[in-house]
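Shown next as structure tokens: one chain only, the form predicted on its own.
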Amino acid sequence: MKVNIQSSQPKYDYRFNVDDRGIVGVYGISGSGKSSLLDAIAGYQDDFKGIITFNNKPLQRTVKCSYMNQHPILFPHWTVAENLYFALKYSNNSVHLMDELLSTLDCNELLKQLPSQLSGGEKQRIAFIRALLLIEDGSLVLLDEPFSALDNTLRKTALDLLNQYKRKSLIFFVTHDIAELYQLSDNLLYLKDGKITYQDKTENAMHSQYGNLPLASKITFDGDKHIIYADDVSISLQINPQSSIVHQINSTIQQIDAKDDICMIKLKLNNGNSLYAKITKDSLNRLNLKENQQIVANFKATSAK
């Protein structure tokens, strides 16, 4: 997707290209611009001037959208089921694709309420699901703050089921949740202002410490993925087998970055991973740490997400 568009009011100005395929997650504090530039993606924003196309083509001749909105909207006069089987009207996909994924989300006894007897959490499981059903192969997909009234578990599952669907379409991701992104992104868009402030691989804005992006490490152990920020890191000179610490792993100091009192250190993991630490330069000169030598990096088994 290429996009270069600019409007007066609300005042913004995109320029941005993206593949086609995949999560885009679109980050910024509040204010800065995210939900108007899923707005102007939509369609809901007719007085921008530029193009957008998508797939080599002019984007709202050639695409199907799928909107979720940080406010869900479902029809208030229709039950649960009634909303799903009108998405279900205008997509490629099965009944018994919205049967699982019904079940997934522990939302099988809401289809006989109407939305003004569901909760916040619950109106989100049910929107989330409407977006999911209108996804086809090549299709676009809008997502404003989707799982913020969700819990942990639920949460989790509604992660694992996005990552899912990102082979077969374009996903632009919204969250105040920099963890959501870090975790599912492929590419992430920094918003200030109304303008894209700043855009890169994900795993490359994760060492970036651009605005405040949290400094972080993306490494596979014990055969599953993990985000480690560095502020969860710690160094010592040896492991230490009565420490609470679950996780200490041999390392090798590849570089030290000190900047006034902090010290950023990127480190090699014996697996092949980097890792990123961030310490004090008290903590840098008592343990008289260089670079190439080998020391042991710790980190809490919650540090990992």
Contents of the next structure:
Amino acid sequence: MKVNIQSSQPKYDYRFNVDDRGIVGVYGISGSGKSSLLDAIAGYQDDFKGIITFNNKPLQRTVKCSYMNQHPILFPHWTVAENLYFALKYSNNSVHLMDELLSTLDCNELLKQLPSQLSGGEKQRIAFIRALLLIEDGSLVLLDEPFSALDNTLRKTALDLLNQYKRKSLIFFVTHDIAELYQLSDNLLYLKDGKITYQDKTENAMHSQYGNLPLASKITFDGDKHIIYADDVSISLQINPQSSIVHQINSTIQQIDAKDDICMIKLKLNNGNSLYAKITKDSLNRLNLKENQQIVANFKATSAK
Amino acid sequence: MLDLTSLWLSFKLASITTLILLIIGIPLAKWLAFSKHKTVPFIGSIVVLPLVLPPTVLGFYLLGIMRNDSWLGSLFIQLTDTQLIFSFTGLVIASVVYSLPFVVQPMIATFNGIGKDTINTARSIGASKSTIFWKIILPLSKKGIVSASILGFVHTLGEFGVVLMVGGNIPNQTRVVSIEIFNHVENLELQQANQLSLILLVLSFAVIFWMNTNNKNNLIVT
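Right, the form predicted on its own is done; let's see the coordinates for the form predicted together with the partner chain.
Now the full complex is given, and it begins with the chain already shown.
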């Protein structure tokens, strides 16, 4: 997708290129223009000038897409089932998929309810199912903080589901949860004052320390990929069997980057993963850490996102 | 014995006027609420005009449009062999114009109240404009449309100035209840005037009260 659109009042300027498939994480503080970006792509904003090319074609003003608002919109005069069937009419997907999604997200009990009878989390799940039902090959999916009201278990299920769709659609995903963004997205757009001020592959972005992006690493253990913030990693000179910390991993210091009183240390774990640690200069000096030195990286299991 | 002919005539006038107002009011309100055409403020102002103009002024202009030597008046005579002015049909046309803002304004408010997000959501799903209107906007506006119709009906029941200007005072044809009450008062038949007035008062209050109890979020207070 190639985006080059601007509006004058309020002032927005969005220019970027991303692949036509995959998940694009959209990050920025409140009021930076994240929701407006999604609205502009969806064609909801009239005052944008410019062009968006998607799948090698200019995007129409009223584009068919899976759009999920921050506060999900369900049609209030229809039951949950009627809301979902309405979407299904405009999709090639089957009722079978709908049943499957309803079970996966634990929504079977909600079918006969009216939207006004649902909690915020329930509304989000139904709107998410509707969004997924509309996804076909080459679809555009716009999700604005879609899982903010879900508990951790459901959120994980929803994120796993979303991950399955990234090969066949382009998904824009706005969230304030940076771990979610690091975990899920392929590319990251950083917005500030209505402009995209930084864009990169997410694996680079999490090491960039751009803006208020926290330094983090994505490492694999227990068969899953986890995000570990540099803030949560400590360094010791040897393994401590008396410690409650489960993850004590032999590593080599690859690089030390000292800024003011804080040092960023890039570690190479013995299993090949890279991990960043943040320690104070005092600790660096106390442990007398040097590049290429063998040390032990520690992080609590609970800090893995 | 109280003569209820005028009351019956008023009900007939109000019913036909409301029906016509529904037929033209819904598309007009939809256009005024959703269109971005540059003529929207102009047409919107014309629609609201009867709300602020003295009924006699409105009646005077309607008289000009409908009199026998006018374009509309002479066409009507050619087609029906009867004159438009001082006829029930003329009264219907005048009532439609007079009550138009009372029907269209609440409808616009209802349509606007649905919210852009709901309409955008339906659009992004792939629904056509007509599907969005028939399946989403209209069902969600049911209460507002009922309120608007009742308001139009009650307002037509009570009109006086416009009726007097274009309808005159012809029994069974244009002598509606408001005119009849005026006649009674003029002839010092205060008891009859009182009875008819009371019927109108109770009826109007009952309708508005019913509406307000059924539609607490959208009280009619103006």
